[in-house]
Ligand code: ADP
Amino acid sequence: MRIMVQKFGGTSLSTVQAREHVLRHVKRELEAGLSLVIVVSAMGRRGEPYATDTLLDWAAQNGNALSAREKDLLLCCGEIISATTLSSLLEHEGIPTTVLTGAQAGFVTDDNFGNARILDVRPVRVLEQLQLGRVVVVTGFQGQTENGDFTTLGRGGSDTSATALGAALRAEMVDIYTDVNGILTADPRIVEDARPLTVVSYAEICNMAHHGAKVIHPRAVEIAMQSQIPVRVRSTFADTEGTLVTHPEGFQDVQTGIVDRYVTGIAYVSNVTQITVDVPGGADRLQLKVFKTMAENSISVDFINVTPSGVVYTVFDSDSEKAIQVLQEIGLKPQSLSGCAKVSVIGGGINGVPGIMARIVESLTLADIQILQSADSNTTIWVLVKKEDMVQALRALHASFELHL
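Return the coordinates for this one chain only, taking the form predicted alone.
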């Protein structure tokens, strides 16, 4: 069988008109001779009846006392409603379907309720139904422990379900349908001349997803990369090909003039606080004390610079008050700067190319934007700026690297 996995997000299923577009995409691939597995998210966004956030709000309004295990049981309802709704529409069109929950589709997870990790995918029933000529509709975002408890995979979990199932089935392609036309060079709400990318590497989009781009979850990309399953990010509301995510050697199969680019895109994360812990003359095991304290209090740290006399790092603004408090409790005197933004310049061609950082500094200096901190890897350079400078920084860097061309 030639198997394709299609994943449709909440906005792709939330209205009658959107669901008509979904049916069109399904029919097109069936007419091309592909066997289809469709992974669905809960319909809509907060406020709409079956959205995940609406279910969470419902629990909060009714005692707000669900344990993590029982909360996962509730949240699984959203995807079940989506899957059965789509199944009914497909059957009405004469397309035979079978709906499977994450557990029935073979997703085995650990018991970290609310953010479970996939341990294995055993798609026996999926294959059986495909061999019978049926379209299999799978509830995304969920799985089951070895003991039979329902689990959810955390935010973006349906993307992860789709690529994990694609890997287990050795699918030809995983198509992630969203409300945008592929992956863009920057957030189009901020950078008006951001343009869609024809092709990106797994590493590039994984970095973009980790550093603020929300079009696909980084866990989903990592699974696809490990299994070498190509992924396309496409719009539910158009028939364009969207963006192909693959290995760089696969770029030659795509007609594009951007293979040799240095920088692929610009991403951002806002609402972060910079924390500085300085100790005159240095301090034995200071770094260990700081980061062990953060870990013990479940505070996520990022953008870390370590020196012999201190450390500088960031936390989310929502965690900053607690971070400062626990550091003071162990005798340290942290300084903090809230309301910052992390801006990331991402590209597979950055490594080993002189002048990239110089161009970043030049463009931000000309825009009178102060760089509070910087770091780099072989595919990404990060700068920390004040939040009020974030929009101007994104636009300046996008223009400097000519990503609009």
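So that the term is clear: the rigid core is the largest set of C-alpha atoms that superpose within 1.5 Å between two forms. Numbering follows the first chain given and starts at 1. Computed from a predicted model, the values in this text were never measured in an experiment. Compared with the form predicted together with this ligand:
After superposition on the rigid core, the Cα atom of residue 308 is displaced by 2 Å or more between these two forms.
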Second form
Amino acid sequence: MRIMVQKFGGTSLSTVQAREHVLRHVKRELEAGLSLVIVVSAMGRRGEPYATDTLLDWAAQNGNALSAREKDLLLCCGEIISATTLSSLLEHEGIPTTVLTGAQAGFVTDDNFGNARILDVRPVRVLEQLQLGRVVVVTGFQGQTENGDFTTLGRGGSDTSATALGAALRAEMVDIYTDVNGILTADPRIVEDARPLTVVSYAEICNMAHHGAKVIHPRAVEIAMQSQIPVRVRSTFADTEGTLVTHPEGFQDVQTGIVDRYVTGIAYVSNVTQITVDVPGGADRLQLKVFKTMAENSISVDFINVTPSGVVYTVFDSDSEKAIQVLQEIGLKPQSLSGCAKVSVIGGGINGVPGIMARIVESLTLADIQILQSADSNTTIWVLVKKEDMVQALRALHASFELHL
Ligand code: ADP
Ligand code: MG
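And the form predicted together with this ligand, for comparison with the form predicted alone?
Next comes the full complex, this chain leading.
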């Protein structure tokens, strides 16, 4: 059996017209002789019926008193509606289908409701149904604990369902269908001339996803990378093949001259707060105490610079009030700057190339953008800017590295 996993995101399923495109991709692969497993997200975006955020808003409007366990039960409905809707469409076209929930498809997770981690995938029933010649439609984003409670996998969780299932089934390809033409050099909603990449390595896209590129969930890429399953990110609304995600050796199979780039793309995370704590006299125990306090209060920290005179780091805006409060409680006087954005220039080739940082500073300076903080690793250079400068910073950097070419 040649197995292919297709994952369709929310906007790919929300209208009759979009579902016609889905049907086209399904028929094409069936005609090519593949056995298909289709992973679906909930239909549409916030405000549309049955979208995940709509269900969350519904819970909030009705007392907002659901426990995490019960909230997951509610959220599972979105994908069930979407999977049965697609099944009905396929059956109408004479394509035999079986719908399986995350639990029925064999997703076993821990009990961290709302953000559960996949512990195992046992796709016995998926294989049974494929062997019967049926298309299997699986509700993405969800699983079940060992003792039978429904769980959800967190934002972008359907991507993870798709690659985890692809790995468990040893699929020959996992296609992630979405509303853009693949992985682009930047978010096309912000950088209009962003260009689709033909091929990227697991590491490159993992890095972009971790730094905010929401086109695919980083966990999904990690799972694909571990099991070396090729992934394509492509548009539901076109026939182009989108971006192939593979290991660098796999690049040779793709006819392209662009793999020797040093910058792959630019990503961003908005809504972060910069926190500065001065530690007079270089009392390094206090620096340790700052991070211990953050950890004890489950506040995730990023962009950390430790110097002899203090520490600077960022937290999400939503955590900043609490962060300040707990620092004050241990006798420190933190300063904070909310409404910042972290802009990242990402590329495996950045390491050791002279002049990259100079180019970043030059292009931001020319655009009159203040750099609040910066850091680098061998694959990424980050700069922190004010949120109102973010769009311009992304465009300036994209142009400066000629990513549109
Ligand atoms: P889906 O519902 O199909 O999972 P998402 O909204 O999760 O769709 O992901 C697709 C969106 O990701 C695009 O509409 C685009 O705005 C955004 N995006 C952010 N960065 C990138 C990037 N580098 N390349 C492509 N899309 C990106
Ligand atoms: Mg998504």
